[in-house]
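Single chain ahead, by itself, as structure tokens, in the form predicted alone.
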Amino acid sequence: MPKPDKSTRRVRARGAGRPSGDEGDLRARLLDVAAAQFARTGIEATSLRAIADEARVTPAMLHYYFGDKARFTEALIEERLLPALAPLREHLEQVDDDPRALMEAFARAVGEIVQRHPWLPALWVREVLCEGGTLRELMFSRIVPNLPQLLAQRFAAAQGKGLLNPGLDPRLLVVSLVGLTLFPAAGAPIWRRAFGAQDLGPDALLNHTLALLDRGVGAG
């Protein structure tokens, strides 16, 4: 049986883990490439070879840094997805229970997150909203645990003080906020093409959302 070459022996000796220096830069780039690839084609449908091809490295390089597909996915969740969404909770904790302030904080936080991580809306649609999505159960346990409920409770408290339209369901208001922020970002390639609206960037989308939340569709 032929002996493994020196590079293979180094990979086996090194194992999966967190390198430093230039190796850390490459590891980070591989995670970024994987995040974008998962958003385009889905986690289950994306092979390590596809990620390697996109990153212009060998599949052995991915095994070197991460091990198998399951460990790669776990690294992506821990080092990309969870840190990406952490500012959302932080933004909401910094405002009082005024419903307009809460809605604006939510919209601004999501806008900033999407600008920093453009892969996130499509990944959210594929892996959380779609049936069988890999991240659906993780949403309740790790990604945004209790955040929708806590936000709904704050809206309910404001409603009890007469600060929020009594015809609104606080829970559905949270759903509406997601629909006005993440969905337009995920569908941007479609609506920009439909309207020839390449000039409408993130700032225009945020301003539109804030105006809609604040004043609705009335002229005043």
The other form holds:
Number of protein chains: 2
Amino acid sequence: MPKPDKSTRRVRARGAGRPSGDEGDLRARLLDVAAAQFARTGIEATSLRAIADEARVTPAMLHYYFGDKARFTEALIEERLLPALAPLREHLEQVDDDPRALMEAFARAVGEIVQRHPWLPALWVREVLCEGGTLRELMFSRIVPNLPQLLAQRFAAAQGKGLLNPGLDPRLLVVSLVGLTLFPAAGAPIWRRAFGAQDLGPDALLNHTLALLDRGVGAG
Amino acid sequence: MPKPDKSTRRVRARGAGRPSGDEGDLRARLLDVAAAQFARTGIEATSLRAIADEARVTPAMLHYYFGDKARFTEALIEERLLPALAPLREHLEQVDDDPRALMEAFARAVGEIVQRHPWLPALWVREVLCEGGTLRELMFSRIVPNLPQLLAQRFAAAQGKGLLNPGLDPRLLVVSLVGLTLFPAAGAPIWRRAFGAQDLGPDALLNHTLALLDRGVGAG
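Following the display of the form predicted alone, present the structure of the form predicted in complex with a further copy of the same chain.
Below, the chain from earlier opens the complete complex, with every other chain and molecule after it.
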């Protein structure tokens, strides 16, 4: 993002919105640092002080930009989490109801999102998939509202037209998609180590997943 | 498990092993309570006192049977986690190298394990999949040592014989299998709610997964 002209810069009061220029850079950096740290140690267990330490600023600086922990977390959701996931819906809206095209669009979108925001899979495991995760409720209401249901409806419609393997459940197919894309991204540190597989990058994962979705495990 | 003959019962000293009869019943119940609680709130965050409260015994009783938290956790791993997962290896050893049969054996074994031990998927998410999880290291050394590698080798051998879809990576296929079995089990509270799908039970999940592995999403 280009910096605004210096002449437009001004110091804003605490909580009054995004500062521009160098101030905006610092504010953005604080959010980036926090996203990675929340993914590593959890939202509830991470204090503003720990984020300040990690970013090498004073806790007062964090308070100046964001206010308290609740408002900081809200800024992180609004300015990092929601924009990170927005392309998923956009990609899915661009394809027709061929189930292979839908699944490929989903897998490609998740792959791109994970590459751009490497903190996202671990944050999802900790704060959505874990029981009691801080973001689980938000997932239903704000993060991807209706997206699973809309996808399942499109799969069901495709199945009705004879375009989808009749042995599949359209709702569980949405779960399978997440299990073949976001889950492997979250588990990458584990399986890379188990298999000594530093060579397996995002393209290898995408190609493997598309091959599996395309015709399953059999060679015939 | 039948209770041993009363005549063989004796009171054992603290930490000297598994007591029999009613004492054994209580000891077993304490481990069951703890497995569920560890899955809900995490091993590190759960105190022996919290487990005692949940089981409606005194903390002294827990100490009597298990000693400190570290020894309690070790007992839980040895007497609950490892036995819970043992059938997985056994099921896989019983099938030949047909990849469909291997995958079906894996999916069926995970389904049975999850039904018998409903706490297991959530514990796996929290303590293995989460960064910094208490059991991640143990997974490599004791819980399923070499199992992912052996499976990948069998898939690679099948691929060499032309029995496996050549577009798949044998290592990533192990990851896909976990993502299609244990991950959906862990996410069940989320997707059951998203889809209002209380009707989708373990059999529906197994049939869906096998259909997907069998020939992918296409109807043709």
